[in-house]
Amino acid sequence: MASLKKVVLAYSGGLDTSVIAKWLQETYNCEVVTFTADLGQGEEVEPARAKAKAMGIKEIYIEDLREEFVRDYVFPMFRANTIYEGEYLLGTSIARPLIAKRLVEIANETGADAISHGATGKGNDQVRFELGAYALKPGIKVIAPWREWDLNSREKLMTYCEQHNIPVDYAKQKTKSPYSMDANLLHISYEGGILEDPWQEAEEGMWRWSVSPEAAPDTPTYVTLTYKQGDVVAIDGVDMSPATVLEHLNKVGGANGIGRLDIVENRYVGMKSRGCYETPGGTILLKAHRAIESLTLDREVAHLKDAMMPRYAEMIYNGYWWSPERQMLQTAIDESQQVVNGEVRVKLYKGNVSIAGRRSDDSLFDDKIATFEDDAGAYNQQDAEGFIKLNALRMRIAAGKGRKLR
């Protein structure tokens, strides 16, 4: 094994990363620094401190990154109306660049010569963590235990814990969800268990943030979002921080059955994977942001953004947040958002998000021109004849030359 003095581990305090912490100490004979991020996953992160101390770890980082996560990662992504393969709102993907950044920063602060994570060799997260780390610190060493060890089942992990006196809540392990789950302020993901059969419907009891649309209230809920340069800054007239905005929308959206998703997606490593996601707040944000842009963006700017979005979504999904191409696109996207200001009123009802109204001082909607009533000469309808003939010119020429359409 390579000689290492200190490794920074992305540490949740759960079974896998607790085993990894001990495994790193034994395998590499190195000091381990743990880093636990609170991204709004809904579980206490402080217990990770006691677990780390019990394994003799002296440098323990536990950080509340909720505001930074939404402000600097989620909101910039939503300015692009980002969605992967037509459906996925990238809740797991967008959290990884922030974690990678802090792993590298902590490595610099503590003098560590490596970082480590608990992502498996089958998934996307290993790529996301490591691409980010290498972009931010080219010479960093990355240790991915799932690509090195043979502890490839929960039973083997539990046996390892028994052999190495790693404290485990056995009762909790026995009642643990059968799904592999990841949560943050933007979403919860579910994989594994019966979901590995794409024909099986997800169990109702699996969902944690949302009621089923059938069980949602029979009366719609209206919410007004205030936008400033593409970001929501207030809800129903109350100023809110980015994280508070998402927390609020998660609650009101979940209560109305908003944001459930069941998809088969294409992983970057090559395989197809079935996953279920709960993204109530993000589902509302996407719909509302497109509504305010429809009012304020120039047509060609809006269409160009839509054309770039799938490429931008792939960059985030595949782990290229810290790439120059993503930053280039972000600059263009953010420039377009300078005029994306105003209010959007959304209607939430039994799993659906509808737009009930939108208004803006930067609106390009001109009722004097768009009206179906007398426009007092604001628009000369005779101009349309020449416009149509010029746009048809190439097709008229081709038809006149005998070109056949198939």
Second form
4 protein chains.
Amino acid sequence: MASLKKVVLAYSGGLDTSVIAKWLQETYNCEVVTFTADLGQGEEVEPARAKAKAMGIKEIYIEDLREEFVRDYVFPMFRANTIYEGEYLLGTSIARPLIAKRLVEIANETGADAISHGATGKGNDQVRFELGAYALKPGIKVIAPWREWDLNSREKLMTYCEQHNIPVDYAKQKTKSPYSMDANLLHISYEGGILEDPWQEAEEGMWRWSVSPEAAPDTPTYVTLTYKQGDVVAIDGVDMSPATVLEHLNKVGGANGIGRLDIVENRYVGMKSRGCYETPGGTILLKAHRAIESLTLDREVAHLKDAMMPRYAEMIYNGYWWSPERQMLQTAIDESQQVVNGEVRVKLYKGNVSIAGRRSDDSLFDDKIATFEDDAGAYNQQDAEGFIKLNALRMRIAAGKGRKLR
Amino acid sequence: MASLKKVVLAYSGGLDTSVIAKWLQETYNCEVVTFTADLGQGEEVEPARAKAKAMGIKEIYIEDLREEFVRDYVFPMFRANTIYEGEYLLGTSIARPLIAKRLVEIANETGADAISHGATGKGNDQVRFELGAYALKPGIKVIAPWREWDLNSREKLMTYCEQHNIPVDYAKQKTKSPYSMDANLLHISYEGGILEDPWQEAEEGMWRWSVSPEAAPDTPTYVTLTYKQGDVVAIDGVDMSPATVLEHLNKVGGANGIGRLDIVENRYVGMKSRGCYETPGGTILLKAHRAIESLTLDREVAHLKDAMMPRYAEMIYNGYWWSPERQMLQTAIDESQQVVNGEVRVKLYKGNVSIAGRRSDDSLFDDKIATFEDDAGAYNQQDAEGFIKLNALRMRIAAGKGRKLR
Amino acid sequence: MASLKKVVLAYSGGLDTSVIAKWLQETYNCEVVTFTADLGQGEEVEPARAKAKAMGIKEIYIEDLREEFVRDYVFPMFRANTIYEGEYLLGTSIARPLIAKRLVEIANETGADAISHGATGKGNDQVRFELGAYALKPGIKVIAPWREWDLNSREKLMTYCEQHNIPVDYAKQKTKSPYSMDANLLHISYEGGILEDPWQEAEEGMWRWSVSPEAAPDTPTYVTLTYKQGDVVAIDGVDMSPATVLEHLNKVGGANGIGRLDIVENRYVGMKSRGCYETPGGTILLKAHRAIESLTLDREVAHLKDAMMPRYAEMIYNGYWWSPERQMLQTAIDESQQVVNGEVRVKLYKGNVSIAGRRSDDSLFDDKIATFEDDAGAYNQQDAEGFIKLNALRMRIAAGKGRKLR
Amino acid sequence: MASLKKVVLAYSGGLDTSVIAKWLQETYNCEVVTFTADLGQGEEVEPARAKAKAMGIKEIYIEDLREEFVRDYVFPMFRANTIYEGEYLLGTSIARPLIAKRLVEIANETGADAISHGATGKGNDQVRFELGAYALKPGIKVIAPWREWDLNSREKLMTYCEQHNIPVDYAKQKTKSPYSMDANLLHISYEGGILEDPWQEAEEGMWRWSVSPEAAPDTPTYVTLTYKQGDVVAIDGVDMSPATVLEHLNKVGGANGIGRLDIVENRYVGMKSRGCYETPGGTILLKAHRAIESLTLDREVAHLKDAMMPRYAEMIYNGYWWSPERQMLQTAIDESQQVVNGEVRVKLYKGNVSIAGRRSDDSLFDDKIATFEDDAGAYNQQDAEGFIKLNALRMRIAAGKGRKLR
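Can I get the form predicted together with a further copy of the same chain as well, since the one above is the form predicted alone?
And the full complex, kicking off with our chain again.
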């Protein structure tokens, strides 16, 4: 077992990471630094301070990272219209690199030689935390208690708490959700419980951030998003910071029953898992971003982006945000966004996001050419004949030589 | 001007192609063969016979191609989860290759040396018809009247009709939709009119196949689709032919406000155009197919398919269905579908398609491994450490040598 | 430590795998089955029998797999013009899946519950063996002694031999190559020794299969290859089996100084390594295959193949021959090869492979169209104007709206 | 026929473009501006001045663009290891965008409303010139005389010359090469003549820039290239400008029989054509660039570049240098080259370019990890087991559920 001096722990303030904090102190006889971040998960982070203090932690980091999270991680990802496996908006994946970066930076500040986290050995999050940490600080040690210890049942954890005077809120434990959840400004996720049977429909009571489409208002809500270089900078004419944009869209989206998703996904560690997600704001952002791009992006640039996207999504899902290949693709994606400016009007209604309009000073839509009416010579229809003839030439030659298509 | 003996015309029975039939006879002094196909556009095709006869047409082909259309074109395309530019389900594009094929076959049967169609010189359809025809019969001549004649306004067309005794239903002309429309079993499309301003929302009155989400029933409808090798073969336990599947889903989808789309797309001929589409059944098929694949496809196969899809969609959109490259990709896609069997339960509600469950004898979901509970050793969490360490190695080496990430 | 009954060992007959055979018996107290394959490595395999017997091995498999190797692995790979990282012809990589398959099959035949191999924990080969074995027999146990034991130096190995009466040919050990080598019909590879410094040029004395270009004959050799569905079936008009084709090309290629390669490559396990390779026949095959394809493949099919190839090469290099994604790509590649028939004449001279001619009944080269002379109307030059105009349209629109290119 | 005021002609000074200059004046009754560029084609450009003057041309541009050509076009292209269809180094393609740009700029300077060029209607060059011109100046008119006039035989051209007092050097005409050729600093190309039969070997007498491998020196030449951000900045320790680098490598490469190529390629206009190319310096540059990248690029970045390259090559071949999609990819490629610094030592011998060594301060090669000797714990071999186990997991699950591989 490695000898450690000091370890920075990604600390939620909850029971599991409290046990980890104690277990690290005891097992490695080392100092623990806690790091608790507000990424918009919707829970107070300040209570983590008292809990950490109670365990004798001396260095306690509690930070509001919401703006950085949306500005430097969520928005760049949405510039690529990123979706994993045709459905998933990567809400969990995109938060991990920021946490990894802060863990490493705090390790540097506090002279810690290790980091630790509460992710299990079966999931993607361990990979995302650790790849990020290794990429940013190659000599760092990583302690992943769930892969090491034998506290692998709720009972053992409880016993450990009793033995080590970790206060357990038994009332809360009893009403504990049967789901494993993760939340940040972009989404909340649910796994486990009855979801482990992919034939079972998720219960209405599970969802937390959105009303059901059935319960949403009977009249639509219209929202206008202003884009600048691919990012939303204002809503309904009011300038907003990145985090405020997402908070606002989450609220209005959730109120209209938008952004629920129920999928089976392929984890990087090799298994399929079933997850449910609520991503109200993100669902609106994806639809609206495609709409503003449809007006402003060159066709071939748009198609190149579509061709790159699955690989880009894979990088983020698999934990390679902090990698030279992700940065290389990001450079190309960002380059394409210089012209992605303008306004998109979306209609939100009972789970639906529809585009009601889009306009832009950088529009490439040319009504003089596109019109079904007389175009006054803007487009020469005769050109089409040569265009078709030469595009057909290779196939005409092949067919002329007897080559068959099926 | 080329000398022609006989030309096969894609004939809808409507005014425009009636004018074309006459114009071909007159301009080229040739025989005209009409070909009218029922692709599920929702209009009677039989009336085209009398109209053709009235113009002195002797060879008249009227065919119900609905089953062939869905079985050999729509279903293969959906096996690839095909979407163009992130949104468009290719409803118009996928019908063109079948028409091109029949035009060529009828030319062969009737000894015709040319084909003709009513597509304009600005659109994609001319390309799709003609590329298909050239690929299947390289020596065929193609007459595209809209690129040749000077009847380029409604007035000139009407005058032509009067001069040539083509009967015009003036009542119908007056109530004519302001939109250019195309319909088949997969979708109905709208272009032109107020849609030429992308900032204008489509009017409710425009839509024909679906009720609005607002007007849809207040209670959801559940439908169970049975998949065999990637295609739906039964609904709610009842075996159905391909066309019946799509008809059924159109009906139930349309009734639940599903499948409306409003986009700006990039045409192959180089301009952006704005179109609205109703694809009720196709919207359900796409969502459900992804769901059954999520359970049955290997991860890397699924990701390969996602990487190939944009190029495959481009081929179909641009008119290269009849090409060796489309067939090459189709071979790979079809190979992947052998295991795509099982059932998907979808919930339809006011414009939303949600997955309520999926199951399969070919499922690769392994609950013993995926579980959050004790897995009895099915998965060794220690393996994750080595997995992460080696995946991180190249980045650790780079960072160790001072290489910086931004 | 896992309890084993019987293990199938990939046994070369050399010292290292002899030590492994003994070590397995001793460490796991299990039966060992040896498997020795002739893949064209140029060494007798039969002597392995006596050595195995001497160690008390009862089940001994010695097989000539040369034809299967070339027919089912090498040739399918060359259909894709496969190169890893722009240079490497995958000579080692492509032999591993066949060995993995036979290890598993022999385990099935002999009732063994494990396999073992002599690959180190730093290389790609362990991955290739084990991924293949797991894919074909998921419950198999794998023993990789180099990752387990502490015999990690030549001295310790020698001591072990002495202690366990494993006969060591000390004369041979003394003249042992300083390089780690691997050979089969496709290539021979060299790693280690002075090659660990990438600035050092390989010594002339290292190379074994080819003369240097300097030492090759002063007159060229011409060879004509006959292709059928992408594979060479005859040389200079003489029908040959796959292995004979490769043997023949190795001989004539090596005699002409062809196929030496010196590269730094990226291993799947995360490090860069420097390797030298001799692939005389393969180098000819790649060049000639591209030549016959240049005449017979449709342009877009050829470009699709080029776009797929890097991913396909990665699959083979990384050890995913036995995977559904490799098979999916193979299906598409093989589909494209139906028309890849004809003859290629190559000139071999002092390290150079040049194409002297190619012809095919399936040629798509149309001299009537391609000619610089009068083409009698086969091609209408006016078509080019429309082709260019419409291809330029999106860029003209963009520039017309003030969009700048840099 | 369009009415023109002034047209800028890409003027070589040769007979064909002299005829064009006269024909433009006569046919369009317009002023002609000639533009003659030295791109390293190896012919004097100054004589074009007198010839132009003799035809009454008043605005004559003669420019040495060699440095700009190599720095801004050739080098950026080689950063991507660009090859078209596995063989062609794009020597002609890459010169066209520079000419297109200068034609447009000169049109702007001189107030011309049109440009003209001497490329035929069957080739790629017309497309490259015109796409570039339209992208940079959307309203420009393009006159392509070979698509318009009827001077489509040598005899008619000669008659035209006589009638219009265009001096013809009959001696030169008689000894005219039977090949259509194009040259610039990157390469010289040959098409037509006996090359129109792909089974015919090119004659030795055709080649102009290189000696044959047979005639090259019997001793090798070693050259050391210094790379900075992906470009060669010095040879054998001597700093050189981009054009000087390429000139130097052409000389030493050509003298060693390097860079001959004989291929059948697929033109953008739809036909196959056979071409021979000499690219001595470019052949060295490609090999050396891959070598320096092999040491300095991250694996995944290198693989991404390989995956992008075929599309990038297609863009350049097809004439889309001046396009937003090419610029988007270039951004990513250039981003990757920041670390591509160091030295490559190449051995040139009778047609062969071999890598004799590569080194870099930005090397990611880690001999402590890669070594076959004891690595003192730099790499933990046990990590490989988990790495393999999890990479195999999805396939083990599939096989465990009875899924078969073929």
